[in-house]
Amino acid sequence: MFEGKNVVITGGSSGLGLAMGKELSARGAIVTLIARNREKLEMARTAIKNAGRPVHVFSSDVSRIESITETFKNIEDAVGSPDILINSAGILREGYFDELSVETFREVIETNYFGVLNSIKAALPSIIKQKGRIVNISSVAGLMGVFGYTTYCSSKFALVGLTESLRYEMNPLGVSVHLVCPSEFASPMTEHLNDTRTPENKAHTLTIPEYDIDTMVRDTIKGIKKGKFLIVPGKFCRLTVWGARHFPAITRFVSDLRISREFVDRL
């Protein structure tokens, strides 16, 4: 289903976006990567090249509607209409709520929520014309709260709401919408976080063990091929999400217990 399709990936220079680009290129897709850092994009282009298949890169800031709108016009001219849009651009900030500035909340929301919204707005006419797909990468942190992730969870919960609603609007138009909610996995973003994260956050997030990125890619693509709306990569992660939805009191009890073992009374 990916052979010859134009696939545009935001946040494509690293992490899950880059890994998805590699796999989809190997499956015959024409991959276009969007990210802010031109140098990282060129490195990603080199990493993805597969049997001479073309890989296109565009530097853009998804949090700025003017920037991403212009970028999609350029993609339309240079590559053609996107068949699949994968919104993987995101940032992560962790810390105690009382120590986080309002500006930090705005920064995370601008990228993780408005960055996706802006990209969909810019690509939507082409996606509708192609009767294509929109794949929004949210997080398990968009389905349940996490200690230390008040900024991140806020943005991802908003993204879940946007994606749920968008599915109903796109379905009659023949556009498929997918919501991917991975737990933490090995990536540059989490590696950087491990240097500064609070002990309570580490204890809480590791209720679900960290996955390898290959599992994230494999299960995401499998879910897209099956036409699933909600895709939760990883068997244990799926079980945890199921338990949180059906037995929320037990989930909160287990979470409180893990957090209490590391809790630091700072107030």
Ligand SMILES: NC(=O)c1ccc[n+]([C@@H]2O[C@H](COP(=O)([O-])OP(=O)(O)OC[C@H]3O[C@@H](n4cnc5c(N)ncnc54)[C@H](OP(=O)(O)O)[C@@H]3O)[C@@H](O)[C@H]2O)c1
The other form holds:
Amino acid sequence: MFEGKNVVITGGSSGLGLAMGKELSARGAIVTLIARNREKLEMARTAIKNAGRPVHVFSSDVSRIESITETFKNIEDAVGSPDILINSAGILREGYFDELSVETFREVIETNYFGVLNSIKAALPSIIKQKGRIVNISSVAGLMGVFGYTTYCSSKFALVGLTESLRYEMNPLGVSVHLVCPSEFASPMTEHLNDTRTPENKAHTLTIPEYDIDTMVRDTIKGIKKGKFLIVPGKFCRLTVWGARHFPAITRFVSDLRISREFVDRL
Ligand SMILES: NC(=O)c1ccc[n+]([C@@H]2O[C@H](COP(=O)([O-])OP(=O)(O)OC[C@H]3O[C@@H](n4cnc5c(N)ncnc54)[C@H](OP(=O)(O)O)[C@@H]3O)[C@@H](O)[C@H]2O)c1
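Next up, the form predicted in complex with this ligand. The previous block was the form predicted alone.
Following is the full complex, with the preceding chain placed first.
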């Protein structure tokens, strides 16, 4: 499925994007990574190359439509038409709603929602031509609300709506669309989160224990191969999502209970 395919990964210099890049490269894909920081991109290139395959890297900001459109033109010229686009670039801002500025909301939406939208817009003609695949990395926080994640959940819920609607438009064109909703896993994004996050967020989020990144990669690839639309990596996480869908009142009760144990009355 991946042998010889052009796979472009936004957010490919770190965490899940990089781990997917390594695995798909090992499975024979021609991997192209996009992120902003050039140094991190070069380190990622070396990490994948050491496993035996060349990799292409492009520095670009997904939240800027001109930047990402230009980048996809350059990828088309230098590497060829993308067959698979994996949108993994994302940022996390956690905190109490009353302490978060509107600018922070805009920043998160610009990256996590418009960043994906911009990348799809830029890559779409090639993806349609190739009858390819779009893989959007949202989050469990795109399926259920979380204490402290008003910014993050807003962006990831929006991404879920975009992905589900886009699937209906792409299906008749032969383009597959996948929505990946992981719970918390170990990556640079979450490395220092425990130093800064609100205690309520920690208690609520870690209702589902933190996963390792290998489980995320394995289950995501398995889901893509099976042609699944919604991919929720990790058995316990899948069970939690299923429970929240069918028994939302119980989910709210358990969440409220966990949050109340850590609640800080600041207002
Ligand atoms: N880690 C978790 O627990 C978790 C759970 C659920 C979902 N997710 C989602 O999974 C995805 C990957 O997360 P991760 O943990 O692997 O994060 P990560 O290690 O922090 O990696 C994020 C990547 O996105 C890139 N990026 C950020 N803003 C960008 C921008 N404006 N333009 C281009 N690239 C940008 C970063 O590189 P530069 O900074 O150099 O641009 C980096 O390569 C994200 O969408 C995240 O929301 C993560």
